[in-house]
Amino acid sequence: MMSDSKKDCFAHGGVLLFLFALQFFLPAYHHGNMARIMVLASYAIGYNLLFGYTGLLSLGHAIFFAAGLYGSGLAISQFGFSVGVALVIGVAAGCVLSAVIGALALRTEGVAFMIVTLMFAQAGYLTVLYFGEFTRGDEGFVLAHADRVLWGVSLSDQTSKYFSAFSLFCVSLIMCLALVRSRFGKVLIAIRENEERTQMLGYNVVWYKFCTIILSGSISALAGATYALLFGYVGASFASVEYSIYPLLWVLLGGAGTVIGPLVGMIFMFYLIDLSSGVTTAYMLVAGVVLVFLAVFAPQGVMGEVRSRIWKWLS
């Protein structure tokens, strides 16, 4: 009989498994928009960890999708550096403001915490606006098709677009699943159900949440950088508050504290935007209340039900 771990591991295959053969059958309005999506479900995982896993609420998680959007952005328009070198200072950016905001925000729990990470997210925003001269503000600058190149071939091309959305999504959600399972991610998991308790024990809960808001602002910034890279647009609209609720909602949305929950969260956040804009111009009221029927009857979220009522082993 096949072990938990094994059915885990399988079900996660199975879903990489899935998205990859869905490139050869998608029509192009789907192929383009898988392709958004897994980029922008990568950076729902960085907040995952942090949220659905810590137990940390974050209302400033925009200004690590930011760090990494405009670091790699700014560094192929106003520098001319190649992509890969480009991709590498938007991981960087993200990696050392996090280590920063994290050291300061740490000093506060609770709703202090949420407040001080928002007022991060906001002088983030605002700097972006500040110096539009190079960031060209809400306007935003393009990214030429010629200057996203990585190894000879374009990023510009719809293949080539959804293979890289592709491999950034299993990445995140590999090393999400390696992170959860191993002795870190339980030391995690018991700092959200019981802090005092696992302090107790002798951890250092400082230093594991530390480390844990480098790591979720690391696959933040790396998403960041990796949509201004595919998709050929920096602006300052991925830096506002709006940016830091929506990984909230597509977390709550697919279930915190799983794995494949913000894939979920955010594909049935996008379609039902996508399909209720359609048929009326107050699409979101239908989708806010789809959301609150969704809140009553499966407030665990989507993956978080499942887990609940069906795989018990589901990480």
Second form
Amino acid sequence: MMSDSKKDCFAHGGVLLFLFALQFFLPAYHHGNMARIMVLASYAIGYNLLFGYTGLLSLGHAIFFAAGLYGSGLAISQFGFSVGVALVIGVAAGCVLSAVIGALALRTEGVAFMIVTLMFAQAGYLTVLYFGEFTRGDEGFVLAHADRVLWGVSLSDQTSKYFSAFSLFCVSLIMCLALVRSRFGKVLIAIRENEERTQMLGYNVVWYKFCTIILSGSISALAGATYALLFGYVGASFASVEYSIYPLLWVLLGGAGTVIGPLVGMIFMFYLIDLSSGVTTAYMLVAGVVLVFLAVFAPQGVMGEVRSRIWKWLS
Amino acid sequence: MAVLSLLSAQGLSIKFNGLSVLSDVSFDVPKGQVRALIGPNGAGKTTLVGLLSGRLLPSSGTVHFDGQNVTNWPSHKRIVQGMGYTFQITSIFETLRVHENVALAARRHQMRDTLVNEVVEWALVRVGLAEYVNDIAGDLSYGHQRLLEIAMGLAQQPKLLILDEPTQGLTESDIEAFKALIDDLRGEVTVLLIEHNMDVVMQAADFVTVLESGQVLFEGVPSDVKASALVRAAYLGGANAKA
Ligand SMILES: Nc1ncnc2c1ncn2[C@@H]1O[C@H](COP(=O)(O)OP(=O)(O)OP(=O)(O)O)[C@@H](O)[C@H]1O
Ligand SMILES: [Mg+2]
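Starting from the form predicted on its own shown above, please give the structure in the form predicted together with the partner chain.
Full complex below, order starting with the chain above.
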């Protein structure tokens, strides 16, 4: 009999192995989709740390994704930095920004927190438009193939794109898994379940939240930076309010507070829209109906239901 | 401040919406004592321990704990300094297992997981919940949730354990066990016990502070409190003391 902790590790390892093997079997179209899905799922993992584990609902995470996207994109387009340096700049931008926003937003709670984060993200979006000379606003800009080369490997190539996205996803997933199984992560869950009690057990709740915002913002920025480098496009739509709502939807669908939920939710949503748009022009209606059904019959999200019904040991 | 007091409150006052709930409350708890804090409903007992533990900030007055002026400290810092707090209205992690509830209390001061598990087991055995260690806390009966709350206080291994009406909702046999638990702790831990059940007060407390309408009405050993006409008068209107 395996211990629950081991089962948990094996299950998540199995998912990673499966994603790795998948690239050898997928047709080109889905191959490209999966690369995109893994990058956006990493963004959702970052979001889930704050929302699903700590219970803080941010409506402005697009600003962190965009910080990574523009941080690395502009580092290349404006300053001609290499891919590696651009990646670091992107993550650093998200890290600094999340520290600043976290310090201010954590003075509020609940609905006020949602609104403050939403406002910051809106300010970020407008900043992107304001500096249109460099960002090219809504239209965005493209990073040349020649600039997207890491250690002699072109990131625009199908195989390396998949592999890079997979690497990013591995890093995000393993970090998340390690975190939520650690003492730190258990305090986050405690905060989500009963903040007042956690404080009265002697934990500095605000400090824990602050650290988590930085972690969450930095992972989101890492995903944003990787997106720019792999897909070569940087545009203001990624800073818009939709991109703050998406990770919330993906996480809710896949299972808030589960490590694998963000990936499941992302795949589900992606193919739901992809398939229904092939059948009807009213694809958003189809998607909406399915989402309502899920909300009614699987309120904890796919993996949340799986955990509460079958695999109780799942992180 | 007496030399040996672990906790000392001086001139604490607080208002809610302009209404004075506590005015100029001073009291000292010496190290090792089991102190009962009693008084009619609405006297301000929970508010007072809220001020002591940092859940509320006073409009005036000071709190010293373990040789430090903690008046302006946030609650978590006071807990780290050695206060343990249990809530009158049960406050546990309902979705988490009993073990994890207590482990969260122990982990803050125990670095090694094996030690954490030892503390958890010790605390659960002491309140008689050992067999429920793997249950989800929210599935426990009300009385058992109260006991879990106490176990979480014990697992913090505090210097001062603040218990806000721990026996409320407990069965007779649980109350007997609780008295025995306090006897066990006597000398080891300083206890501040808010209690309506006079049997418990008489048997468990070394010393009693009576609070009424936000002021200290009387202080003395349990038998003096029982004999006091003043205290009896305070309890006569709307009293629910069983003495
Ligand atoms: N947050 C608050 N806002 C306004 N009034 C409050 C607040 N908390 C307590 N009070 C009032 O302060 C008074 C003292 O309340 P407190 O809860 O401290 O009494 P208590 O002695 O613990 O009573 P009980 O025995 O019923 O637990 C009550 O009149 C109560 O209504
Ligand atoms: Mg009370």
